[in-house]
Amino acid sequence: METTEAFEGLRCFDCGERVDAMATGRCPDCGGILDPTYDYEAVSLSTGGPVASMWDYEAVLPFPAASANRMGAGGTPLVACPELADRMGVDRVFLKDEGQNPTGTFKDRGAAVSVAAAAAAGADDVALSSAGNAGHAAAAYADAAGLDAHVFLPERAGFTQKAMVEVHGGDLHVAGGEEAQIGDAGRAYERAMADNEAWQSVKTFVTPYRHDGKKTMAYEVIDQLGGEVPDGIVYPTGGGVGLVGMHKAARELRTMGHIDELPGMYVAQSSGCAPIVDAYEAGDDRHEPWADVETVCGGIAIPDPGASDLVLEAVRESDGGAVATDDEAILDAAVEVARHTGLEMAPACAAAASGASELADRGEFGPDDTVVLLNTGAGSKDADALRAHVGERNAG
């Protein structure tokens, strides 16, 4: 099993136990989340140049690019949005457009590394539950690696995501009725995993590798800014995997001496499902599960995120923050971004745009600040919701 020179193994976030084997599950001692670790003195990483793909950063990933399926993940553009900067009253706003990944979302980054890990471990099958986009990405990358993917989605997942799982040859399981949430898909997944011990999980924070793949977003952002650390990175947050990964990347860059300070990490959620924002505002270290999900932003409608403690730690350590805006403001933001910049944000992703505006209104960002919005998925992933909102606005 080929790994990169600096990759040391895995360490548990909770108990600190080190796992030398190429595990793909949770900590064998306490059941905590495992995190890939590296000998940073052994890392040879050049920064500041053009970015071609996430594999430009293989030195701080577990596997070399040659051992992974290279579907072109990463290397997404960082687009200057002066119109948004003027509206927010800040110096610069950039949008990191993850919608240009092969399956249209940032989920490709996590799938690329987690599927590579499963293939390296000799698995024939991978499985996960998902709100939609992660299932699409897992099916695509598993198919390209010659693995079978078993994907469990709730009924409320988008048509596009369901269709593309099957287009890529995935074994699609749709859980529950029209009101089913991601938790229903999770329970169906758990039952199936109990009956199929050979399946390798590529589920969020069960595999140790999805957040490590997603950390490359922060490496790219800072490189694309010429080594500058933005004042804030606003991230549309469901489970918070990407935020945890990007915070890890910033800490790695600081450890290696490439930057001196951490970018502020900001959680943006819908007020119809905002367990992490509630926990942040209450000063808590973990969330309370959200009782009634009332949002059209399915991609971030995660009522019981499994690693909220890591998300909140990242926000507080980086001197960031958290904000929730309502669905109308989120959908309005998606439309306005499209009309003023030409960039297309899926409804859930536009929580970053509406959240950043709200943070600016509160005085969180100043006139000299640089703010990066993470557009985690293309508008076409959930175009029906955007079209319906435009129709309602026109009718009104």
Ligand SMILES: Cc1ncc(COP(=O)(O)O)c(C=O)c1O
The other form holds:
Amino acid sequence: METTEAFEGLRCFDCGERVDAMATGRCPDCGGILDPTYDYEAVSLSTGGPVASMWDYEAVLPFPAASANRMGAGGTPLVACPELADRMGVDRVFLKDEGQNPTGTFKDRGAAVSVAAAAAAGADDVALSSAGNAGHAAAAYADAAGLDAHVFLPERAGFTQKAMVEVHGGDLHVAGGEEAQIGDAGRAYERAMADNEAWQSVKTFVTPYRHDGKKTMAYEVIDQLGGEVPDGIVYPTGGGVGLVGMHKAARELRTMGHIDELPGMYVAQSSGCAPIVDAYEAGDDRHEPWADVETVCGGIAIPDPGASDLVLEAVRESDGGAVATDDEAILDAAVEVARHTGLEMAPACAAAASGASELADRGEFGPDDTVVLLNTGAGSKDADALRAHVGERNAG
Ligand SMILES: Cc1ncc(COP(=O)(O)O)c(C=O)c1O
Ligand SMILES: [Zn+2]
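Please could you give me the other form, the form predicted in complex with the named molecule, since above is the form predicted alone?
To see the whole picture, the full complex is given below, headed by that same chain.
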């Protein structure tokens, strides 16, 4: 597959080593995470217009839309939420509704680019472990590209996510037991990868391409605001891939002279699994793995996020922050947003809504501020947890 004009290859975040473009993997020298790089002087990007899909930004993606765009991911609406703005005491709140992607979450953006990279490298098979949504997205994009997907999910992943992997013809492996967490799925994936050398990984921060695909969320937000940089972007954070990607996008836009300021990047987690918030509050550069995960927020229940150093760096460089709220507040926020705006947030995503309120209560935002909440996925993908909460509220 051809690459785009400005795409230069990959560079290691840790040691700076340059690596020729390849489908997958970490730095051959130090094992660090690899990052696609571009010759920004060769990029021609028209900004400020309406957004049709993430492929409007192909000039800052590795592969051209003509070969890599299969389902038109991205181009999701940025919806004004004046009721939330009133309650938070800020000028404007917008919700970026990633639930409107083909498989119902922002994971489509990372899957589109990482599966394209695997296809470009001539792979027949891709594999990953995931909390659920990334597995669903990878199965769909692999299906569209004619590749086989091997998807390792923990038992606690949602019914919809497991079901749709199989609908796409994916090879679904469920790491057993109700107590199983994402780490158990990860170990099953590692064993299978060791036995199948030809499989290409599309796992978080093993492939260098998922954060690059997800960076298009920030390109879209800034274009949809007519070129304005929001004061804060509140992101429901698990591994932090999307946050690292959006911060990269903001830096790229600054390098290319389109913006002057970076948007403040805010981590929102559940207090039932908040390793990055803990590290932020302690002033540490990396997280300590979290032992007991206790949250219904499946997508962000990542007890050992491997790129926490990149996330924390992005938060600090952009003068953002980090906040954890409890599951009750998160589920309440999902219901309140649904009832005031009609928009459906999954529990993991509603951590951004309740986290933003908490940040506002702490005085983090000013009355002239514009705050964007990332609704990373559709509420209907995790309807059970939302409905159970409504049932409990009605009973109580
Ligand atoms: C709906 C949803 N939101 C957020 C996340 C967290 O993504 P990231 O790894 O970018 O922090 C996930 C990941 O599984 C998810 O499914
Ligand atoms: Zn390296």
